[in-house]
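Next up: a single chain in structure tokens, the form predicted on its own.
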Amino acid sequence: MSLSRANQLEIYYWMRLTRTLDERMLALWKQGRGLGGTFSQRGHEAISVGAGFALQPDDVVAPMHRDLGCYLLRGLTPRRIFASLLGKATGVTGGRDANLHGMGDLSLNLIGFISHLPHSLPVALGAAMSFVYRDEPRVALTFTGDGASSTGPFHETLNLAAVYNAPLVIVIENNQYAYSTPLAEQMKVFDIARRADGYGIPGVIVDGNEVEAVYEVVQAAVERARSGGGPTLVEAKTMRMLGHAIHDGAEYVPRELLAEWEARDPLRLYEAKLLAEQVCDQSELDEIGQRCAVEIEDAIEYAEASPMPQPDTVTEGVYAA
């Protein structure tokens, strides 16, 4: 499906908003103005936005901690996200979790991230199977990492999804490192998508730094699932440009490898594409960038001015107390 000019500029907006939020979030934490740890999205913007853009509003998505673009695209506002990150009552979790973990909203068909990978996969499979039982033309999509593809729940989910022909799309964000363990020390195969072969489902590889390529591949997988074709495993190859979390300096990553991937920064690649194809000019990109900066600064001000949750509400909205 070809993208209109309006679609392309919207995709760029979501990528730019993600990068702007991410940079300001990291700056706040380095200033000691945040709570707990935080995770950078740098290098993953094309995957989270490209995949999220391929979904319909009624579809369900279960993102993980490097899919901020998908959270934003699905309707979580920067105000709610920053308030959540600062542990405020106006945040997504009402101050229960000052992190990207658990930051979901079922009214937006957005399942909160389950901290340990790949435990969002069986949950997303459950959502997909509910669509089958109710005969609804809906799709569930979830993300996971390269290291998680070596765990039991990953393979159990693929097997069940294949057996039951579930309308499920799994996107592996292969960012070369599972925390500090490089891919070559995790598995013998170079292409994780090959693991789909053992379950009789398609495995597709895409350049995770090319947002339109991600969109096209995931959109095809989503429509295949929606039409009864069953699950697809998509491997998006990219690079985690910073450490596992803000506390991790990632000294174990070769500097030349980072430099190689920095030259293929997903945001810069898309800017160059839009300019080369005359979709827009530099002034339009700058205007979008300024709009994102204003939106994020507003969100920070809102979050910092928001109240902390009241202690007597601690048992509200939890499954067990």
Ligand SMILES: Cc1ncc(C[n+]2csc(CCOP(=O)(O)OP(=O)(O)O)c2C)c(N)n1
Contents of the next structure:
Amino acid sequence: MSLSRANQLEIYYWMRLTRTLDERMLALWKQGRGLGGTFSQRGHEAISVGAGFALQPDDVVAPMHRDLGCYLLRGLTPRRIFASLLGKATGVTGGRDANLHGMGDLSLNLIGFISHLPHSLPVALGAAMSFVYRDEPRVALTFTGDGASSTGPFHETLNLAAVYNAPLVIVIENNQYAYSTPLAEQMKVFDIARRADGYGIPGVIVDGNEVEAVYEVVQAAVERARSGGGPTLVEAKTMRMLGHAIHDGAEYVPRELLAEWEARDPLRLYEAKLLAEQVCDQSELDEIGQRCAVEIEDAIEYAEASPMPQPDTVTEGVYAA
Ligand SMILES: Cc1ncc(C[n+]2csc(CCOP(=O)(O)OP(=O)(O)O)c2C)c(N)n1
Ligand SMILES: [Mg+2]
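Rather than the form predicted on its own that you just supplied, could I have the structure of the form predicted together with the ligand?
Now the complete complex, all chains and molecules, led by this one.
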């Protein structure tokens, strides 16, 4: 499906909202106003937004820790996200973790991120198989990292999904590092999409900094899955532009490598494309930026004014003790 002008501006809005949220989230933490684990999204906006945009509302998505763009476009509001990050009662988990782990909402067909990597994969496969059993034309999509793609559950999920012909799309966010470990130190293949060959399913590589390219590849994989074609492994190549989480200065990443990728910043690339193709002019981009800034400031005010959870609610949602 080709993108309309309205679609393109919407994609830009989600990317810009993600970037604004990210920058303010990091600033809050540095000012001592944040609480828990804080994972930067910088560099991943084209993947989380481009892939998420390829889904229908009925499809299920299981994102990971650099996919806030996908959470946003699925309908998790900045207010709920900041309330979660600040550990407030109005957050998604009612203030239980002050983190983006577990920030799911099944009413939005959004499975919360499972911290154990890559355990969102078998769960997304379970969702995909439920669609098969119920004969529903729905698809499950999940994300994983380059590091997580070297673990057992990744391979088991691919194998089972292939054998079951599951309507599942797995997007690898190959950002060159798993914590402090560069790709070359944890695998001997440099195109992780090749891992699909071992399971008899398609493996597709896409430039993870080009949002429309990500959208097109994922959209084709989603429609293939929906029409009974089975799973696809998509490898989106990008770069983690900051440390693993905010405590990590990433001194181990060569500065030249970061400079190379900074020149291909996904948000700037999309702005340049929209302007070059005369989809809009600079004032429209600025207006969207202004809207995002207002929305994010409102969310921070809301989250900071929200109460902490009541101690007597601590056992709510605990299923085993
Ligand atoms: C089973 C498991 N082992 C270790 C960790 C700790 N951990 C969290 S993120 C991470 C690195 C993940 O790297 P990658 O999969 O490439 O994702 P990225 O953070 O680069 O997006 C590690 C080791 C974990 N969450 N789960
Ligand atoms: Mg990685």
